[in-house]
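Listed next as structure tokens is one chain, alone, in the form predicted alone.
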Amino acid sequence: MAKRVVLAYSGGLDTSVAVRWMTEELKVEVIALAADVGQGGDWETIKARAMAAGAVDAIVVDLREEFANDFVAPALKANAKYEGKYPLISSLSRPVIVKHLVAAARTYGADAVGHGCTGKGNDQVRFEVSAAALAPDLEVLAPVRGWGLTREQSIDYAETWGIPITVTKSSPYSIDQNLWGRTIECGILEDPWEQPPEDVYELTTPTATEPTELIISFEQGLPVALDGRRLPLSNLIGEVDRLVGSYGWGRIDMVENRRVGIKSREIYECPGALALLMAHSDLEDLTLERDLAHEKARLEPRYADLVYDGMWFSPLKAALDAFVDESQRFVTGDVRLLCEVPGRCIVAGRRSDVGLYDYSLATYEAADRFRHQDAEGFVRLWGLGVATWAARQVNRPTGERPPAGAE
């Protein structure tokens, strides 16, 4: 049985009810690791409530660059987003967030790491296959899993171990927040029938009022520039976010098919990421070779799900990466994002040096130097097979054999 163990702390409800269980129930000494991937807050205050809870140690831990550049850059190159909709929020916090849990779990002399997962939720699986990968050797309590307590009943708790906890009963929302969005369940979200208040949304609250531009910059296919401004890929992030979300576009609101074999209504902000990954997208239609941007239309969905169940550290993900990654070395040009009021977000135009459209082979016009007289003998030949097919099968009065010799 595990004598020490390193939690994976948001300072949240279940995570902060979990220190003070594990320590009583369980008998075990808690370090308490806060991961800062953008999700803004208090750090003093969230290292004290997991003091206050019982733990013997709190650390916060700064993963915006790591986790913007190692985590979330990949995940844009691959235009990820499960089930055609979310863009993985939650999903891709989980493994950075794993890999320093075991760095602290090796530094503190840990026997263990530790989440406050639900036993129907998708993130015990992130943390545990994460954690499989990266030290088999350490055992992973997942006390949220096993102590039967409700969400009200955990409320009570913290009560009466004096836990200072923000949610409430009348207020009892989880949410998961990171740089690349915001996701929101529990409460009336669970009635799929209901529509959202407006009191979840935070990121996409409307406050614009005039139409704006703005342009993306991307190099090999991240973005890099925000008009003409060249910033850390976590910056442009949380501006394009800001902008964008100023115009009330950016949720999604969806029936998800869980890992565990259950249906859940997820609620997502997330209009950085969702304009970054529609600009990205929209600069490969111009960059990519045709079979090229099929191909990784096809295997976009599969690297989605991959992230999504919990398989970062796996040989197939580090595969697809470079595909990925051997995709995205022309991605480089602009994209101009038109926003307007009320809640709407396209792509008003694009460029780029090394960009495929020609306009001297596209236009109808005087400057057209496309070969029509090639595409007669284009046409013939490409539908040879189907024109063969058609005369010596379809076409045939039923019953009518084939002429001798040719069977």
Given for the second form:
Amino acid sequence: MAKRVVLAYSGGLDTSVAVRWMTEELKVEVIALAADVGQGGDWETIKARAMAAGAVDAIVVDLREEFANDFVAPALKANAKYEGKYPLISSLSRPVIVKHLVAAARTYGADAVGHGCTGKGNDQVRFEVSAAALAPDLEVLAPVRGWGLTREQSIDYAETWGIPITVTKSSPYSIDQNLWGRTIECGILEDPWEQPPEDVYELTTPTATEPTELIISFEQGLPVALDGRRLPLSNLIGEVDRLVGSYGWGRIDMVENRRVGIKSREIYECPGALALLMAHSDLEDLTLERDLAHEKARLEPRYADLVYDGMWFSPLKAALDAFVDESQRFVTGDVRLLCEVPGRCIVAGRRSDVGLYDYSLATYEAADRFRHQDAEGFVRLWGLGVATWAARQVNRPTGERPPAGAE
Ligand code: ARG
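The structure above corresponds to the form predicted alone; please give the structure of the form predicted in complex with ligand ARG next.
Below is the entire complex, every chain and molecule, led by the chain shown above.
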């Protein structure tokens, strides 16, 4: 039985009750670890709340740079979107949080890590599989999954123990947020037929009135500058997020397949992530050789599945990262985004010194250098097999079978 646990602490009702509940019921010392992955928050209040709930210590770790550079960046290079839509907002933050839970467990001599996930979600999978990969010797405690408390009972429990938590009944939504975006579930959204009310959105409220253009510069697959200003990735994401979000663009409404077998209705708002993914893959169109582009496109959904399914720390994921990194050597150049009211953001242009677009090959104007005479022989050989097959079909002695599709 574990004696000391480092708990991933959000400062919300569940993890606050979990601190006290684990102390009382499991007789463990709880160290609360709050991870700043760009969700914003009053960290001093959160720390104080953890201590008030009975934690023996509470720490806040600023993971914004690491999250952006080591978790978001590889996913961006891989154009990773689960089921072709969701840019893996929560899926990406869990592995970095686990990495730091494990590090803190070592520092504090803890023999367990803990999380506040329920049994119905994907996040428990990501926490536990990541923990198993990084620290198989540590126990994982998942109090919320086991305690069977309703929300009302949790509120009562917090009151009884004097845990200072302001539970506002007003927000019926379950929200997770980091610098790659915001996820919204529950409440009226549980009916997939219902249109999401405007109040679920925070990052994509339209306020802009005039169109604007922004230029995103990439080096080897990663955005490095916005309108010529070099910025650390986490800041660049934030700026693009605000800019593009102000046009009311960057929302996703989808029914997705959870790893645990449930279909769920999810709302995401992630203008920065979607704009950067769009720009990145557009620049790849210009800079990747055809076979490489096609093979990468085949692997991208697999990459997204692995991340979604909690396999961030896995050998296949590592091997795919190596492939993706190699593919990005020449993904360097600029992409021009145009934002317009209402709710529009498009790629308006792209350029690259190492791009494979060759004007003299592509043009229909006088500068054309394409060797037109090469085309005739090429096309004849390309179609030779089919032509041979078709001739056989038509000239059969019995003659009764026309070529497939030619009736
Ligand atoms: N469905 C998304 C995912 O699995 C979002 C999960 C949000 N998590 C949360 N605890 N609210 O990645």
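Treat the numbers as computed from the prediction; the structure is a model and nothing was measured. Positions refer to the first chain, counted from 1. Heads up, when I say rigid core I mean the largest set of C-alphas that superpose within 1.5 Å between the two forms.
After the core is overlaid between the two forms, has the C-alpha of T150 moved by 2 angstroms or more?
Yes.
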